[in-house]
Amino acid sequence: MISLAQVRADTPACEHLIHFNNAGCALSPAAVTTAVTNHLRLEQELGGYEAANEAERDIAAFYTELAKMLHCDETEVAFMESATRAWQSALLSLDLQPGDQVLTADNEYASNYLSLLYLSRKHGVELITVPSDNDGLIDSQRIADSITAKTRAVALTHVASQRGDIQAIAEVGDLAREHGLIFLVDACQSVGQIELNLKQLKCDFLCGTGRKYLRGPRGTGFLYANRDTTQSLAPPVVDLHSATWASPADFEIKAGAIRFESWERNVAGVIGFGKALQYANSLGMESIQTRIRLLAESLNRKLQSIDGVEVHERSAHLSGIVTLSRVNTEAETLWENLQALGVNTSVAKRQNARLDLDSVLKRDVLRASLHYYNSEAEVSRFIDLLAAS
């Protein structure tokens, strides 16, 4: 059971604003900010290398806490500078050749899809995009029907940036494993708000960011690499952290997910990310998921009372992301009006969702993304302000 009073007390900004932009960047607990600033001061006082030596236990906590959250082994997770770099590192480790096929879906995150388009243009990789059904969900049978002898991988986004429907990645994982395909999951918008048990989800790679629902610092991310299915895959870049210089003419890539890491990184960010993971684990993902789902259902229900407002999630599998539009009012205008009144939201732009918003709605949409530290009173206040705008 989450104490709303406690988590709001741990989140000072709750006193003066309504933050419904958690899918963009959530508000960090005070303990995270303190951990980051304390280490930066330690670097100032001792020197960067010396401060890192002093903080070995705090650095190690990142791996321990992330493995605990994902139900995997510590050797299967790597710290990355961003989820994008994690996703690209996993994709490029496949060493795709001309004619190889990658399956994805029409809800794919813009940066991921651009990387796939680049591989298609530069290296002749064939990109197969599977359309979502009318309920916004990706049918695993459609993916199955798209698999050929040339298919190497399936890349899916668990929860899209532009719509909050939750995709059934477990079913796709079973399918990919059955056909011997690598399954790469973008969990940026799901990790930290939805329980992810990687002992049950049959994915080979999974990436996420620290700044969204995990409430960590910006410039932090992670990559999960299944030790049983990805160990033979080499990272696209190696350095003295990810590989050992065995002899003047030879090197050995390290085992485990560490091979995807770089030696140089934001140590304060690693420590802050570990503290954010510890905070989430102390609350429990089941409690977090339940509370976010209840708030999202409340917001969806209350939005139905506003004339001219359309909610764009199409399934019953709802996350904390709620996207909407209002007749005769641009999303950018709604965003500006709400921000002037102390409410943070964001705009999901059609140009960043060419296969979804651009082709179906042909407009930007307003995105309200809720977290467990938000309150029912804030939901009601948001509804009143939106109705009056």
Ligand SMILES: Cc1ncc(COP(=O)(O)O)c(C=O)c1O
Given for the second form:
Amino acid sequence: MISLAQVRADTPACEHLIHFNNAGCALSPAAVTTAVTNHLRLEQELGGYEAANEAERDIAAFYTELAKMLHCDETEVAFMESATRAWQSALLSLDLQPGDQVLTADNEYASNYLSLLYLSRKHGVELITVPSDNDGLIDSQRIADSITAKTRAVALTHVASQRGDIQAIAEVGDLAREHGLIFLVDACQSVGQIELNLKQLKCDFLCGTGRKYLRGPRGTGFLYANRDTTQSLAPPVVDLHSATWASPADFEIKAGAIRFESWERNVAGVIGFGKALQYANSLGMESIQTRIRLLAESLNRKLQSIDGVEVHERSAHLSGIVTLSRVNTEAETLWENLQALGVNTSVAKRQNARLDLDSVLKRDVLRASLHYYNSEAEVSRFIDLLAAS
Ligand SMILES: Cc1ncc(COP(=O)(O)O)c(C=O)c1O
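Please move on to the form predicted together with the named molecule, as the form predicted alone is already shown.
Next comes the full complex, and the chain you just saw is listed first.
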């Protein structure tokens, strides 16, 4: 069981604001900020390379803690500067050829979809986008029906930025494996709030970011690359960290997910990310998931009682992301009003979700995203403020 008093004490800003923008960037535990600033100070005192040597164990903890959280091997995870770069590196390692097909869905993260459009425009890769059902869920049968002899990969976002329903990625993983397709999962909004077991989930690549539900520093992310199914895939670029210069005219790409990493990195960020993962692992993903779900259900239920408010999550598979609209008030105005009252939320913009918000809802929506350190009292206060605004 999570001690709410303890996790709020570990999160100093809880004292003066209601932070419902965890899907944008969560508040880090104080231990994370301390680890980052301590390392920056060490760099100032010793020099950057020397500080990294001193901090070897803290750097290694990033890999150990992430592997523990995902139930995978340490050699299967790479530190990346962002989830987008991680996802793109995985996609480009597939070396897709003209006519190859990639299946995705209408909730795909904007930058991922842009990369797919880019591959389509530049290399003639065919993009097939499966629409979600009325309840916001992507039916794996629709994906199965869209697979052809030319399909090479399936790319799905586990929980979308603009919609909080949890997608059935395990079913799609089974399907992809059955058809010999590469399965690429964007877990940016799910990792840190939903238990992910990569021993069971049949995916080849999975990416995440540090700053959202994992509560790590900004400018950090990761890529998981399945040891058995991705070792023959070459990264889109190499450097002296991901490859060895074997002879003047030859090089060897390193084994493991390290081949997707860059030599230069924000070492303080790696250390802070490791601390955030350690913090989450010590609370336990099951407890985290249960608490977030309870809060989201409560918010979802209470919102239904406000006149003129529409909640956009309609499935039973709720995450901590709750999106809503209010008649006659723009999402931007609601966001502004709430911010002025000390409540952080965010706006999911239709221009960044052309396939669902823009085509179906035809408007921006307000996004309230909850974490386990939020309280029932904050949910009630949010409801009161929204009803009065
Ligand atoms: C679903 C999803 N994927 C990917 C990203 C991008 O993450 P990053 O900014 O680390 O590249 C986001 C960020 O909002 C997201 O919501």
